[in-house]
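One chain is shown next in structure tokens, namely the form predicted alone.
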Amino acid sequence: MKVNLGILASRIRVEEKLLIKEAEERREINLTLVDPRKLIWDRSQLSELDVLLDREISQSRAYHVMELLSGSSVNLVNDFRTVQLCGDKAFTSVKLKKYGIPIPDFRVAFDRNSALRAVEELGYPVVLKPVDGSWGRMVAKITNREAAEATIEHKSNLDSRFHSIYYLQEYIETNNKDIRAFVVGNDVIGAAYRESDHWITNAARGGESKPYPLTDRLERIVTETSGIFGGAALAVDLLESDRGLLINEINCSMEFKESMKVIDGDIPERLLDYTIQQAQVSEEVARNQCPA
């Protein structure tokens, strides 16, 4: 049986090119590229697909498309709930804390004065992040009261509704490095150090990858995290601290072009294997439910 696979993406980056190449080389896949900017939604949209893989750069477009498809015959990788939880740093942290996963301490405030009190509670330095965003954009390390007042005042005058929410996180000293681990279902594909001259280590900001061993403790915390978020396809960012490994952020549309240089596992291949498996499992369940 051929699987009708859709890849949701408005920008074709290196990762998407690798996924497209892998999909086009497989006989069992009929590939459709879905640009959400060109969609005009009605209930029949995308109904010909067996599975849709989210690679959309815009979180808001991604979770709207995935929510509109929820409950349809189209399998989703990742589904709306996972995209929503991972796309909002406050939701992510609350979920992880609820299940006892070690994370940096954090606060969420909804007013400038409350945000300043939250900074004082956490202590300096503290990190202010937008709840929605990637690549280290609009992330600030605040080192004193004057900087806190100026940064929060600036944020309070930005237009996006997300900037009316103040997500503040304990600063963890990591010597300008963190760990990105890739998990697909219950399998940790690999992990890499991301190192930089700057405390923000994202590849988009110049971070470089180095090998990181798959230790038992790393695999345990990453698979536990994956289970909490639906056993999905995720990139999990971790920090090394004197309290052990801490989950920093979770990315539901994993970027891997830099990390894959030092990881043995073939990430595009494994991601497509998992995506196709979701469609096949669903087809098998549907067949078994049909009356004889």
Given for the second form:
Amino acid sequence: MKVNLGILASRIRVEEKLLIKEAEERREINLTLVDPRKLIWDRSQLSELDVLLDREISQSRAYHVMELLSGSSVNLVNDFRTVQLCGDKAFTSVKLKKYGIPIPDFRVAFDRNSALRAVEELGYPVVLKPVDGSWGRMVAKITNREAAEATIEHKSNLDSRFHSIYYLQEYIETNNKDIRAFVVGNDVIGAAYRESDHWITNAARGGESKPYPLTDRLERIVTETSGIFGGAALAVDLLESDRGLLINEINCSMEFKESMKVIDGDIPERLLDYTIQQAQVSEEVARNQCPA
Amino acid sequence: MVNCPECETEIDLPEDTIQNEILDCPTCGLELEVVDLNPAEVDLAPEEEEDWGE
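Same protein, different condition: the form predicted alone was shown, now please give the form predicted together with the partner chain.
What follows is the whole complex; the chain from before opens it.
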């Protein structure tokens, strides 16, 4: 039986193209590309899908489409709760801390004066991040009180509602590198270092991928994290510290163009396998609940 | 064959081009979006927005 797979994406980048090619080569898949810019919400429009893979670049659009489909017959990779948790660094950190996953120390403040007090609590240097940002955008390393006052004042004058939330994180010295690991359910596909001349190591900012051999400790922390987030398909960013590996951020619509150059595992293939599996698991549950 | 809307360079789209695909103009380097395939048409790709990411 064929699986009706939708890929939600308004922008076809290298990653989406690889996923589309992989899906088109598989006989068991009927592929529909869903461009959210063209969508006028009507649940019946997507009800023909068995599963929808979120590859949407706009987090606002992704949130809404996934939430509108929550509870429908369409399986979601990842589900709305995971998208919501990963899309907000404060939610991510609180969730990880609750389950005892090692993370950098952090504070969330809701006012500029409280933010300044939180900075002083964490000590310098400290990192100020937008709760909803990506690609190292508007991330600041603050090294002293004067810089903290100026950065927080500037941020308090920005328009987006998310800038009224101050997410502050302990700065971890990593010699300008972090680790990105890819996990689908309980399986870690692979991991790569991202190295840069800058302390911000995002690939979007020029971070270069280098091989990182999988270790038991990395696999353990990453699969545990995936489990906490519902056994999802995730890119998990980690920092090496004198306290061991720390989870820094989690991405639920993983970018892998650069990392796949140094990872043996086939990320598009494994992500698609996982997505199809989600549709089939749900089908099986439905069959068991409604015997013929 | 399409023309870059910025510098008018002629661009040959590969056969496996997909609707909404992003490509760089080989001359001016601007990001272009394939907005139609039949007939082929490109436009300037939308600029990065604050909520973009992964």
